[in-house]
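So this first bit is one chain, no partners, the form predicted alone, shown in structure tokens.
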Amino acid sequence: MKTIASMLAGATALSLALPALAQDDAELSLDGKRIGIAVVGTQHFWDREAFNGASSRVEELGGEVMAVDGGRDNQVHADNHDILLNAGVDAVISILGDGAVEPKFAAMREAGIPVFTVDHPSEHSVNNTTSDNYYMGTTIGRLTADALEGEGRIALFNAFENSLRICAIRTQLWKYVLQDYPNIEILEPELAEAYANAPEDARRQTLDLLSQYPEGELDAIHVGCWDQPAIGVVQALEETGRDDDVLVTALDGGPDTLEIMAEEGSPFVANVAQQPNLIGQISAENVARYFADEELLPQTYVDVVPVDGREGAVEAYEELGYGTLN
């Protein structure tokens, strides 16, 4: 595993090396191309929006979409790539997934089918389009520390650090920032949230946690990779009347969690919002750039939006095109 220092150095180098997108958008085309799009699932807002962005952009560029949905099962998602391989698509956009997709990617490369990943760095991918996860991790670290005014005890939900690279980056850099705050303690053991029914799972685990740490002994709860569990965390705090003394921080910034943050007196105080629809669109455009013989770098980073407190949530909600709050 890379060290934090090498990750930061890599982030700087890659940020400075963002590709110059020389091909004008109006000149891009996927006319006559059939593009396979494999998504790990469409239940979660982020997954669904990334898929919608990729699909709509492929069609806008004149391509035909062949879509497969893994139903949030990583092995099904991986096996779905066999369908696209056997169908002989011209290229594949693969959205999320764990290590089970790697041999599928290798088989596609062997068959001459280029693979473009979304939120999944891979040696077999022509290009991975993703949020700047390095910035997300450090930013939520700083926002967490500021919200706690530099001291307190934090419980951490962190189930995916060892299986999903993007989660490792976000969580490790959050911890890296907090090393500069000696009066902040990350409680052990860490909590393991579930993908399926994540809010309810987190609600139950938070109720158990609150029974172990009475008022005054727990100051915050952070979800290390995403923010669906944070919905359940907030519910548990409100049920127990602990929403005045325990803060919540997380990552993703979908409309549902921004709405919770925007409520008066919400304990959900910090987030970093992504642009999944734009990520999907840019991945589709990168496929077209590839067929136009344009050089692509391995990673394309898409801007994220830091969300600090209630006012930050109101502003981000409008900035991201979800409508208006208040």
Contents of the next structure:
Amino acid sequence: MKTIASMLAGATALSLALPALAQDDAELSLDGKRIGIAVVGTQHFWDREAFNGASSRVEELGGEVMAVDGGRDNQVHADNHDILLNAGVDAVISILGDGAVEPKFAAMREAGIPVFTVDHPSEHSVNNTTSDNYYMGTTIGRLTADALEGEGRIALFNAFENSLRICAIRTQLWKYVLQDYPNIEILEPELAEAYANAPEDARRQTLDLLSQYPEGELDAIHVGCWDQPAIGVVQALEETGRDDDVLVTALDGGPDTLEIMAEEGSPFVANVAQQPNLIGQISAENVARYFADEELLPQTYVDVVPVDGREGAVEAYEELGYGTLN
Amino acid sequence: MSDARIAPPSFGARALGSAPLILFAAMLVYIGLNAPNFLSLFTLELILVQSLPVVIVCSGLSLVVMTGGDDVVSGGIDLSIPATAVLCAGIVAQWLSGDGGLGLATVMALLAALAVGLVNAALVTRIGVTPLLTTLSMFVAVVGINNVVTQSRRIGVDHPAILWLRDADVLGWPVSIPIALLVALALYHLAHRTRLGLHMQATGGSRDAAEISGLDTRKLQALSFVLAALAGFAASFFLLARGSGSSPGTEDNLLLEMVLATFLGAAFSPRRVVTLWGAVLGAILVAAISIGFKSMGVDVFWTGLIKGSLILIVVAFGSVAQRGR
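Could you please show the structure of the form predicted in complex with its partner chain, as a counterpart to the form predicted alone just displayed?
Full complex below, order starting with the chain above.
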């Protein structure tokens, strides 16, 4: 409960953090600064967009970008920080990553290079720019419960709760909400999705799961931290004709998954969309604020968009600037 | 019986065989001139530290290639070494996370590596499955076992011995560098300075001739797979130290770099064959190029293409050079 209480305290901090975003950024500048941007990978929409947002904003503010890509290998991502340290960049924006990056952040701090993280809270980071994960977790919890009408058995993909703080927040708050629905059962053991080739891995695991739980014994599948595995989950449900009786919920809401949600009769019924490009941009602006001696809070939260059902997906797709869906 | 003698490689074959090396050297010069701070001791340290797991797995792979022959399909190849390294790292991390001791964790990881090596050896030398197919399947199986062991989760490790391997230095250089060097030197001594190593090389050079000489080539090839698995075991500690724990998915990149470095290393050999020291130098060269491109700020969306192209060039020139022998 202490963990949950601290999460809710963080949610309260959101209201304190948002004013920082409202500041006039017309005078912000990174002129003459070389900013290292380390991204864990660029294969997934979220990662790529956060990277693109940070890179373009650094350049718009007059800075020079030195970018390194971990190729979705956390180890390579961590090692890439050494290269930025060696290059003597003025600051680093580090996008995602697991605990392997912490010693690298410490080394940077020791060398006087400020580190700004994206979706990775760290004691070595000046500021972490992230979605409101507390809101994401509780919202998807409510949407899941509503979609199930308060009862059913749900399988959970949850590989990253112990290694990524943002995933812990999202998943634990999802579970917190479901505690108020005694007729919803979360199946054990939880499933562990893969980091690389997530959709295909989830597809195979879902096929195994469906053979374990015949029709009527499984009502939903939730992916606790993101939604790339949900693509494979939906594929498996459609392959086996189970898309009528098993619902899917997940988090992130990129254009690819919103398009799946918007299909007629899609089992993918709830999501919470993030704004990764904006997150990257705001992180870059925070670097500029730091160099302008503005005070920064440890965390900057960026708004998210709840996506409820097919209609919600169509609306969110347009609202987030991805185009229009019929 | 043919009386044909083995002719020395032609000038053209030598030039073609050296082409990848010349290309890499030219790239290094270009990087040195264009990447900020590239020509520094800190960069050298970075290159060495980041290449250590690759150096160890390359050493293991080179033993298998030297014993089985350098035909990638029908000769000696062991693609399962990176997966073995990641499995051993996962076992140690999982055991340590449950407050188990490092000694027992090490023994369990060692047994797992031995099991992988012995199964590979049995499948190749007893059943007759090709090494490529055997070890590719083993790679998939071992990654699956690791996923079961770790539940596909990252497991942080803060055991003092692992942190020591990560952080300690000797004469200002990370202690992991001389330790990895000792492992590579031990394998080099075995491969190039012992009777057993010469027998393994003789097997890879010409299996028929080795058998006529009375060597038990099946046993020697089996031994090479076991030694390769043990190299994977040794590499696991460098993986754990480098990553402060075990992270899922590390094996893919390690596999790519191992194959690239080992076959690139053949360009260092006068006869353009895989050697242990060539593989080690190849691993360091690959790390240098990789760090160099990143230091130059090469667009991240291009790096995959560049790496893939380099592998194609190395493999293609190797094949052309072999035809010209």
